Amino acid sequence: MRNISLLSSLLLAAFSATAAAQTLTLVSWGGSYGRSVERAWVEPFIEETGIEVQIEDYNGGLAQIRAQVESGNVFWDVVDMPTPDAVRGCDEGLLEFVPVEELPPAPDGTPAAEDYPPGSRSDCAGGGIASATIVAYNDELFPGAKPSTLEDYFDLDKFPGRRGMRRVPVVNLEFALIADGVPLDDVYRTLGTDEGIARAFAKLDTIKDQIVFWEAGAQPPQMLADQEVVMTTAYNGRVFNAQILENQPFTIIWDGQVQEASGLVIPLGTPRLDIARQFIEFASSAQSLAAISKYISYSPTRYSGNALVSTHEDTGIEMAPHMPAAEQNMRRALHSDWVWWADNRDEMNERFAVWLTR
């Protein structure tokens, strides 16, 4: 009898295992682009391969899966990463390398390595998906001249009132260079100078007694329908659910726009990477990819994904003019350069905590 129930333990302990490791724990941002990811990706995934997929929210960094790489109990098995970040764990070592030649073709058959605009994903990622930090106000707001510049958004003058803007320095230092007058292909190179971060931190200072700082995604646009500020930097597709699905009086200032990519990562060390990769495959596709755009307005990074927008799953309007990509909203658009970022982060969030003192 003994052994007979020490072959059940030790059976039970073998299928839980096999049960845990076709668990997948899939990290990413929460709220309306969660919703988005599990709409389109999470739940064709499930049932096209059978595993479960289990996710959690985080505010980004890599501190959490520096700490569980180090400590050898890895738990994250793939997160929806901003490519600044997946830069730095890829040259620290924290992620698991993703060759692009695994990646999934294009529909024509053109492989992923030519179908990712150049710089747009790091080594170690795959997915990828284009947002954008742009301006927002509350059209009830305006009854008179309205804002349509982000030059307008520093303008305390022609346009009073308290500016909503995300505690931390990345856009905001781009926005205040290309507000105070600086070209869209010299603001990184304005901003590799002493010089220039004290620009752009004089051009914040103009407003700094009027500004809301806020940290969550969902905080903007509440922000505006609260009549907290009058206008605000807001991810845009936090904003376009709040004008499609919540019928808010908000309107988007493109001009300015700073667009970010983020892809699809694997810290090193998890055990399940055999379905971490598989999941990253699957998310990969162009029309993954664009499936993402039919909840939300953000665009796919792969050529090919863009050319298959279509429309909103849940309202019917057509996405296109809603993306960031767009030629109408890139007439004046920066592309964050994730290099920077990723050689800066640290020395900006100091200079940047000393500025909000101050």
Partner chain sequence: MVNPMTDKRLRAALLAAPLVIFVAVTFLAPLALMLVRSVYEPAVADSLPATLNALAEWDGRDLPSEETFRIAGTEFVALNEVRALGSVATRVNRLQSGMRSTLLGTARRLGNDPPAGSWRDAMIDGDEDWAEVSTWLAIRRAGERITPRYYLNALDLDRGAAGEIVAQPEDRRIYVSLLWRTFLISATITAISLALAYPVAWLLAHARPARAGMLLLLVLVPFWTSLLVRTTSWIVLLQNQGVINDLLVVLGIIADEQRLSLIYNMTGTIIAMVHVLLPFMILPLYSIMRTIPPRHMQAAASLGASFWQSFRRVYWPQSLPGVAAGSLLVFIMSIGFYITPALVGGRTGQLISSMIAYHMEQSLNWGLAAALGAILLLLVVLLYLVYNRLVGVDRMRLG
Contents of the next structure:
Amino acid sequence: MRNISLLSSLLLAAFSATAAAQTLTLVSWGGSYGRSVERAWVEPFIEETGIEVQIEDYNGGLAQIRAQVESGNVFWDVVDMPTPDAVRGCDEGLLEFVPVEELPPAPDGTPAAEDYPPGSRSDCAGGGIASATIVAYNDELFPGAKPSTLEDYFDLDKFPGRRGMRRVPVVNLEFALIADGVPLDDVYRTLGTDEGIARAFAKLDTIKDQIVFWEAGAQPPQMLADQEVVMTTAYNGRVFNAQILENQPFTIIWDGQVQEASGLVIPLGTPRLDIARQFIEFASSAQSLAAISKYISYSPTRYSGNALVSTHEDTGIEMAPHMPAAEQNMRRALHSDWVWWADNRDEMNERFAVWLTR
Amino acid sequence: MSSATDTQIEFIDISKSYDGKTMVLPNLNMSVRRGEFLTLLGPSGSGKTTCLMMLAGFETPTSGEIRVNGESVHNLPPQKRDMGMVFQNYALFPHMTVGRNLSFPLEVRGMAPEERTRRIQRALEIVRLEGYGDRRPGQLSGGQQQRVAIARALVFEPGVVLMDEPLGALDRRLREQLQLEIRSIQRELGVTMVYVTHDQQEAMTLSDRIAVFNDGEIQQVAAPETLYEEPVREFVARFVGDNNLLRGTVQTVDGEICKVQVGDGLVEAFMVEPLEVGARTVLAIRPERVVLSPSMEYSNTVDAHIDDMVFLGDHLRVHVTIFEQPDFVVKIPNFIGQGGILPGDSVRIGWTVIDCRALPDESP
Amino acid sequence: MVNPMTDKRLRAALLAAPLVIFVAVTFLAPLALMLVRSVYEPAVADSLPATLNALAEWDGRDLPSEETFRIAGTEFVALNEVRALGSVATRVNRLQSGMRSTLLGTARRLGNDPPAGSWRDAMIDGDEDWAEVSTWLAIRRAGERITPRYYLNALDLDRGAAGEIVAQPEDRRIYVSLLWRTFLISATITAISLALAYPVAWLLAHARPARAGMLLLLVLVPFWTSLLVRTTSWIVLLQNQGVINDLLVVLGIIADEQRLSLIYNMTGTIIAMVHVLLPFMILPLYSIMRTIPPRHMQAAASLGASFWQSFRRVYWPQSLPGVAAGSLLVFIMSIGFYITPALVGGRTGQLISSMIAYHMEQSLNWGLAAALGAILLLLVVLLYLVYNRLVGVDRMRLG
Ligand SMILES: Nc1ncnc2c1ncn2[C@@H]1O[C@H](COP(=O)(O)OP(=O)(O)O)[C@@H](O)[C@H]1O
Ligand SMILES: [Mg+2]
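Would you mind generating the form predicted in complex with its partner chain now that we have the form predicted alone?
Next comes the full complex, and the chain you just saw is listed first.
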């Protein structure tokens, strides 16, 4: 599938190079998030500039960008990318720098440099959307006491039943340590030691028999709806969609949420660098970032953007309570440490895979 | 030779339909004697194979009963019927050597190895393929493969051997050679044989008796000579050997002899079965029994006009028109002094009453 | 004067050329590239020539000299300025977790604030990893152009301090067991497919044409259904609260608490993959069985063999080429299967391909992905050779 889109974009790139040089190729994630990007950024951008935008989907990772950059044939212009990948791509020289001075200031004139929380942005990225991995449960399965903390996710005695969990170490190791009593600030320091890693896996061990692993973001809401699991980790936007658009009786436990940011990057050497920068500048304004939250419950990373969050475009409901960065949801929230993960991801993946088979 | 009353196989009121609608065999009665070589002869599609398959147990009769040695075989599966079968395309197992092919029926019977070797040896001798035991069927010629198939059907000494057009795929010379071999093997072993062919020549060569099939019905069962000399049905007269057929109406009847109006002439004929005056009949006259310039003993003489003459080495085929109908064939042996006739000539031809058989007219 | 023979050959060559080129470009070249990548890793050597040169002299026991620290530090800073240190850091990090931030952090610090005095002290002050011998060993080892380490890693091995081959720590030994599991699951899938496909192929081959056509259609339907649709239906059918479990509970065959785990585990992978791969078993079987005359079974019966004797001795041996082709095809395809196990495999139903995909797409450790791929390739080729010995490829039909 991906190869086909790759091939077609190759053909398209070859074609458009001669016919219409000014078509921007934006690569994002598809699904409901992809539609938000289209409505919040792409349509207004086309209206404002008249530049054609071609949207493509991908599944993350740097592999395709690396292939394009190394072959000198770059046909992706702007890519919507998780911050850890953006940082790595930036370090490896696969991405153009996006100087923070070129990003628009906040509505009140605060320069962009002061408007992004420290460490939330790669030097090669603009934009800035935060999503959260949270635990959600199906109300109908808990007629009595309802789980409310991350500890409850790991407590099979109090809340028996199977748990859904994404089949990767990222976030899950953090969840395990938080639920095991490690303070937020110490999570990554603890993970930096062998004992800490062992502790995280030991905590995961306590529910291992009851875990149903998922792979794609669409799976956990479905598993909850099918009552295949009583609780599951999930992306908050997906659960929001199920709650609001499909009226599913799901509840999000914001306690212990782990936030990950994503940004917009430019593969090094795109022949359409100008319009790529133009698009990033457009999408990085507080208004544009806040516009995303009219369609899906992901937060702008910019402080000023968060202040502009209003109501859901299609249903009119107030979005604030559903946002990862909303104050009431942030009482116990961890920002994923992309530096730690960049250093340890391969090893953690191996250990996690070993743990899975044991 | 076994006694004529020793019946081994009986088809009793057998009917068969594959699709529940059309009757392939409407009502068949037939018996095979022990040690006999019986051939089912008939054109393609006349139900011979069906007959054989029911006997072998691969098809079940729609109604009626098949008995072997006096007992119904209705509930006997093929493997229990003790019948060796030779298929048209040999059906040798290509992944086994000739020896293994022959060994197969012995092994499934749990025969001891020494006995197996002995029997295989003997069977290969019978079909004159000694020394071929280690070849694979694919390495043999068509004739050799057919011999293997025969050997395989004989090696376990079945009570009956069935063969379905076993020589159909071979060329004429080979076919004739194998016919003689099959006959001598059968005579030598005294095994009961039911043999299917559409080739009347072959049937004549091989059989003790021949059952002539047409449209699922047996026309006549008889020894080859009888079949040739005394056909009782128009179909048999036509199918077995050459025959001139003349259609006409019975004018007078006198004992077994009748006079038949054919065109503007009157022909005297021998009645196979009693016919009424006025009945339509068909007269069968063998071409080789017709003579030129007949002498006085010939009860039937008629003027003929020679249309054509074909020289065929040992004889001449003369096509003449009699009773204003063309294509009456006269076969003249090629011996010195014959001839002196040419196309266009008018001659007188004749035949005896015994050589002119009046059969019921079966034309629609 | 054109020799007609040469002309003919030329024309044949021209006709075949597009395919040959296509295969060379889309298959042989990537394959060769992959094999090269699995042993050849020049990036670090090309980027850090001076440092590696200095480390070549080093005894590997005590910390390197001040001079080496200076050369290395200078080189890190220079590389970082041209944005080339990141890919070096990623590669060294594979040998020792944490080296990425150590290298990038050090380069940033040294670039902003070049040491006035000892480079050694400055670097160790900034990151105490530099005081570890293992750090330097990792850099030196990462600088090898031709390296067996991807193959070692793919076999859960590593090299110790003195370069000797040692087993990975137990909590990182994953690939060998995954390979085994892949083989076991693939063998199971092949066996089940064969058991299910054989009777169907038999029916197809020997049924009347109209009925056979219908059946063939049914066999091919999975080909035409999108993977996502199929996955969804498996989930609906197989999950804990799914149709099959509900049915079993309603029928009283199992109690409500005993619902079977049919998906998100190895069972799920096997069921789903058998479904996907069944046609690849049926079609070769069918094409072979069609060449086996039904007369053979009748002949065997007339020779006195029971159905099972006839089948075992006459039909089965003749169908073996189809069995071999189908099994080989299904087995090889299962080994490389990726999406289905990812979606329905849960914890225990993952295959080695998931790791290869991870290293291709996420970790960008293409060398390790290539080594894993090469090992799979080798095993498949071996298997093929064995099959060839046993069955003969010329007798094999693929449909
Ligand atoms: N398996 C079968 N299914 C349906 N009809 C058949 C089958 N075998 C034979 N028939 C029909 O039965 C008739 C007699 O066939 P068969 O016994 O093979 O004749 P023969 O062997 O004399 O040529 C033919 O009309 C043929 O089409
Ligand atoms: Mg026939």
